[in-house]
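Encoded as structure tokens, the following chain is the form predicted alone, with no partner shown.
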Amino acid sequence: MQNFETETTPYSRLSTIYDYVMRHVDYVHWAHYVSSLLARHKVKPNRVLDLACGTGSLAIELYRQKFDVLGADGCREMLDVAIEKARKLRYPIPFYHRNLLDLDDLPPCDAVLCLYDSINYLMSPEKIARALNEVHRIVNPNGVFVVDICTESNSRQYFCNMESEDSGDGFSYRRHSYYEKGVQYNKFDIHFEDTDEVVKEVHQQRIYSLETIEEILDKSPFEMVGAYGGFGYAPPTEFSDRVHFVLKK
């Protein structure tokens, strides 16, 4: 019998099982794709910053590709997992506790990344504009910002009243995903067996139209030099489930 329930902020407890929940994500492929975008736009970065780096999986793969990489995330618990993973691998990747709206004191970089639809967690165009200004401050001249978004097509295909459950070593969870009025919701109920605790987390992402994002980018200090549907090199369409943008300073 479950003893008690706890409601927590997004990722604060999911962090402990995040890598299990997201084990289907091919970070190796994503790192190679990012590398190809940098080469496509003739950027040879001395330093790469992975914003909203989560548990550090992408940063670790970029390090394996010989990039001088560092990571930053606004969730302390996710960052702690990233730090421990890099420590066990003996990878000297610096990690910083920073959110997308406050990048003070981060070192300047030749390439900044913000992937896996992390920008969708900013729930208004004004916040995205603020984040773009923050990133612009730390990108070196002629450097780039690579950012992706989750699209409405993605939300309707994969997050339209979907329910799933799974279990791992010492935990089980239920996930309910749905899309409503332009917002994608992911509700997690996580049961930790050792404490018999049920943790509830609700994640929300604003899903923006391509037109809205392009308007925000046009008003930003960056120049948009590339927009690609999915993990390819063709321009995005309304059927793309993910769009990568390459912005140049």
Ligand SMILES: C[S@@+](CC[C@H](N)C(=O)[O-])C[C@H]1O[C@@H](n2cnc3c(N)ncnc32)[C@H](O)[C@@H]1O
Second form
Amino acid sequence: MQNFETETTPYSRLSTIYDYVMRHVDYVHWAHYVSSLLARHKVKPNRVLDLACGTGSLAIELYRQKFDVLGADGCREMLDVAIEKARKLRYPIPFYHRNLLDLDDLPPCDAVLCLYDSINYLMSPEKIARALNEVHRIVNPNGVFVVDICTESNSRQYFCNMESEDSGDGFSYRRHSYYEKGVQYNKFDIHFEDTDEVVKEVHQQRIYSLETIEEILDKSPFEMVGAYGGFGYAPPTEFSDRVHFVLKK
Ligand SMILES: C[S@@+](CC[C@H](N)C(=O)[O-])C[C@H]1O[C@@H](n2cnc3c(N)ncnc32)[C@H](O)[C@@H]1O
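Having gone through the form predicted alone, I am curious about the other one (the form predicted in complex with the named molecule); can you provide its structure?
And the full complex, kicking off with our chain again.
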């Protein structure tokens, strides 16, 4: 069979193996953590929107925890996986195809989430500001936006010229991660055995300093009511891998 290479947009083919690649992520724990942040900030949401929901793993866990949950993502193929997973479980979770920069006609929600570095895909402070305005439009009064960022400490520790490879059922992939001038790159070469096709995806995420993010948040229509390092409840430091922000409308 002829081996042929194609380059495609981020997540359009990674979607098919995303859950395998991310199998180390504990979405049950993440959903409990989000739920604890909502309780801490006295938000009892009727409706929760998971923005940039990917293949829907967190939305599914939130549904299991009895939230009325919706999902939205900018990548059609990621959503297709999410829709299929929810269908098989018979969970009636609506999924919407939306860009973070245009949340047109999504229903109003009491809590909006955007997690696992998804906001880092917005490559300029202006785009983050625009996304914050979009989210603000659809959050109900007294509702919250919970958003996390990947920090520079995380990029330097885990994504500095790292090469890895792995294989699963019918595919193998190589991943090269590096961090350069404030941008984290993840390059995937995925080999699908049935077609002998090699697909390349290049993912770029801007890594903002805490100071820059806080400046952007300060100018947004939200009030920042909490910033937490990692999955804890202490304020973030420069060594935090990830920071969760709770923004109130
Ligand atoms: C690292 S994945 C995280 C997915 C999911 N939140 C999770 O926890 O598995 C990043 C997600 O952000 C989505 N994304 C990136 N940029 C986006 C944008 N501008 N609008 C909507 N979704 C976007 C991607 O399609 C992808 O599903």
